[in-house]
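Given next, in structure tokens, is a single chain: the form predicted on its own.
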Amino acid sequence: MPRAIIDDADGTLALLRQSATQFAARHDGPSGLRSKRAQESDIDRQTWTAMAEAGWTGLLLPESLGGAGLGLGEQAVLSEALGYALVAEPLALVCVPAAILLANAPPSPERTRLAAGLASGDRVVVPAWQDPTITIGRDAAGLVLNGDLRFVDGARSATDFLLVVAGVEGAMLLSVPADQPGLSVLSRPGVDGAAISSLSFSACRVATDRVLDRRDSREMLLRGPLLQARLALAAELAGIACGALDRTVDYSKTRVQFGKPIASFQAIQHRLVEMWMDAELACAALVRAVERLSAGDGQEAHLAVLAAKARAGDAAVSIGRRAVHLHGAMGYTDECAIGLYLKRALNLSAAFGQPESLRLEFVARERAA
């Protein structure tokens, strides 16, 4: 069945498929995204710390900050082989511009210590950065902060945020504490039942040593994280298109009607073969994405990103809604895995950029170029 085929001269990216295939042996998928909607969390602490002590929490951060310092390449096979499976811990969502934000920042105290906590897993450092609201005052302490950020994965089980904020002076990297006075987390359940949150704020101070990084425009600070969590994300998607084919494909073999099973009739191969497709080209479009950004974060590898998070977006969803039928009645039930892989795509498609909105940005930067 389709999967994305990297260039893997010395074997590494096999062993990472592997030992994350083990890991999911582990840490049944489906059951952890049940547990979590009983439990209306973002983060399962126990299989959190196990990706931690894997060395998965801190893969992109560079071994000078206690990171495992791997590449795009690793990433994608780790968050494919991870959707695959249905262990929806939001690495993608969280680690992934988390780590590129404090390895772009400027050496400080605060980030190192950060980092260190990113990559043992003993802090959950949480990006904040959609729909953001916020106002910037100061006063004799530092910075007041007010207003809202919007769509934040991971906010309950934070124990730090990662604030990327514009002022009159730039845009900011800022680093608050969880319990920080004037903070608040709202949260909702998303549509696969793990939560979302947005981060309130009011008259919530922060000290200037808490400022890691500053840049002229949030675009400049947000690119290359937002560039590689998307790339995470498609990764993912890709993965959770692919395991639903596949538990789709031996559902068919079992599943008899007329006598037969389903996968003997002509109608239900040209189905499967169609999702097939839609999974092979998801595969082929993360792939290329990730040979692109892999020689740098040019026009080019911006737009192969983008392609690839769209396509692999649609596919996720479309293979998802079309085994949820080829299931019959029990697709739709709780107990049944492949509503839940149909309920993830949805979520991570629309995290950081709809498909349709990530072709309309395509055809905007392909025209401006």
Given for the second form:
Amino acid sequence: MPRAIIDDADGTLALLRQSATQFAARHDGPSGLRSKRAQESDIDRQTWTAMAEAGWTGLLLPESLGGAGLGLGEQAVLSEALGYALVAEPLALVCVPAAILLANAPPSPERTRLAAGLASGDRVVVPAWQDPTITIGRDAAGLVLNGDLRFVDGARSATDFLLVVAGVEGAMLLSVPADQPGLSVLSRPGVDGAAISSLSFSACRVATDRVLDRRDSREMLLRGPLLQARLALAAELAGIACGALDRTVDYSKTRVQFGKPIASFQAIQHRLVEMWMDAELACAALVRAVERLSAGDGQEAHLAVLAAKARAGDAAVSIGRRAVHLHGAMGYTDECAIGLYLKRALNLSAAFGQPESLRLEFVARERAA
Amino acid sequence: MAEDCNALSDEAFRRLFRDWVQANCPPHLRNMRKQRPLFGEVADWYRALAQKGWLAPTWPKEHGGMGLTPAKHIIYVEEWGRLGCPRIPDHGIGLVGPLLIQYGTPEQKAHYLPRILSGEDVWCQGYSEPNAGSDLASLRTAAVREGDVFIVNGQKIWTTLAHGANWMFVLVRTDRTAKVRQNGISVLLLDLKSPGVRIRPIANLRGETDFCEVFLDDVRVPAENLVGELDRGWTVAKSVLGHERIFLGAPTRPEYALGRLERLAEARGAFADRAFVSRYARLRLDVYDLASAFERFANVLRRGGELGADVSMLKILATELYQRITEEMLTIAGEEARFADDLEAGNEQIDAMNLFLDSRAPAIFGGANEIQKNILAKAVLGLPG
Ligand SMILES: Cc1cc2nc3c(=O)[nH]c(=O)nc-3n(C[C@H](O)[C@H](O)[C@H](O)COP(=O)(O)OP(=O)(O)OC[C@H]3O[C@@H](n4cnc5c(N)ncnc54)[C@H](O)[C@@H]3O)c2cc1C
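Okay, that was the form predicted on its own. Show me the form predicted in complex with the partner chain next.
Then the entire complex follows, led off by the chain already shown.
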């Protein structure tokens, strides 16, 4: 029921939402997650290709780089609609930061190649930037990497990695082919079934023409990509919250105990209303973040994105928890999709900053200003 | 075997029980990740208890039990939990035994009780049905008398460990015309090896198959397997859990989870974070006070009294607290709360996600918390229905 209401003068957002919904009808979200878990995979190539054909893997990439050149409103609507249906391909986790990292980099043949591959779906271009313990050395042939990066989504399916690393020469954005000698991928199961990986580099050699961008600090490279990825995650989480709510409202209207639908008990009605309010709040926070960030990436945008990601994460997880409970023993089964909503919410809520740390960052930022 | 545990002081019994468990519960079975291991996985522990005569704490001695008073039983359960002993398939010990001891015929007692103690029979509980959960009295599985058998048709669901059991005690409808739905229900003992029984395990949120669907298709149950009076099974079933209702609200799970949270927090340096300490302090005192509330009800039993409806409050407090503690574990896990598997904490593994998911269940089973609140509203506060 609740939805992010974003200004949509020419109706393009409504159309996009509709095609995402139709897409979800053809690519069932819950069964997609289940097969990821069974195959220990992170991206379903068939669904991915279909998303690329729809223009979604390169949605935020400028048209000059082969992308759709659309904005944050479109990304939010798309991510929300996919979250609602639990279609769990990592657009928000992978494509959004990849697109912004590439869009922000200076022109180069390597950038052109990767951007085109990202948009067409021919290549799976995966950013890796978290918890770096990387050292960068040099030899005659170029750079030599040692160390690890963590929490990489889509790594098992990647054709190319975009590393955001720093060394004595400053911070850089590096493109590394997934099959580069000296690079290994170590995966663990995510709570929702999609694999999450670490990259481990051991004397991994990277030619200098693969340096896509250089800045003084990793923060400068990551600032834009992280803002936009968090916003897209907030949208996906808001969608998950709304999807779990709607499923639970439907279920409680049809589940009969004591001779009537359980939705007729006031204790349950109040709980559903509280869940609905939480979902509405998440959508409102999301819309504010879309508007602020579309207007520029200043302090206002930062605060709004932090608030939206925190709010949507909490809403999705807490609605998921209550939804499971309201489904009774059915909710505690693996067969019922409501548990997958909770698990997906847990995963994304903890990704790229969990609510508690985002709230602390909000207050620290606001008070520093 | 010969010691009279009830004659010991509480402390003496606690020491005796703890020392023996320390020496006899196989270390590899301690703190098992599985909530509901199958008989074969814990058979060594089951048999060790049986041999010592300590398998059935509440059964009278004449039936091979310990005959513990409720006060001593509480100590037994507390120490079991603190020492991390695995749960055994305990429907036979905890439910079928008391049921038969109270309502069974001499033949039923003589036949079934020893087979529970030996582990020969493993029992499961067939109450819930797809359309009879919180509203158990609406159950529809029908038993029709034909000569000296009942013909049973219907379906049970959420039957814990049915796939590891060979017997099920089952609530069936024997009178469809009864005006009050609770009248017209009977308890039968059903051999799961009978023709017409089909069992399908159901995977739970943690990916384990603890419970099952049990389909009953023209299953023939000898008439002598009726327990108690015909059509009076509701009263029979309800009265079995006497003082044991206190354990639904025992602080054991919250205490265990808090210990895990503490380990994780120490390993992550979270006690240096004042915001965490403040949240932890609240949980710590919630556990502390839950133990006080538990004592309040335990004292009723120690004085020889009986529990009232008010004991339901413990179940609500304990299950919700268990949930909140596991939620805090995910908070301090940070980005690592994304994983399904265990977290490293020094040289230990902490199963934060496993506990988080596990904590969803106790708020649902054993009478969902909303149902407990309805009971409290009516029976304790006397609110109008
Ligand atoms: C792990 C596990 C193990 C189990 N093992 C067994 C077993 O071995 N044998 C067995 O027979 N059963 C077993 N059960 C079933 C258990 O007894 C039922 O799940 C429980 O009675 C609730 O029924 P339900 O699942 O059908 O939920 P429902 O009754 O459908 O309830 C759904 C939701 O509605 C709420 N609700 C229902 N009625 C009201 C009301 N009047 N007012 C307000 N809220 C209401 C509930 O609290 C719940 O949140 C098990 C369940 C679980 C989860």
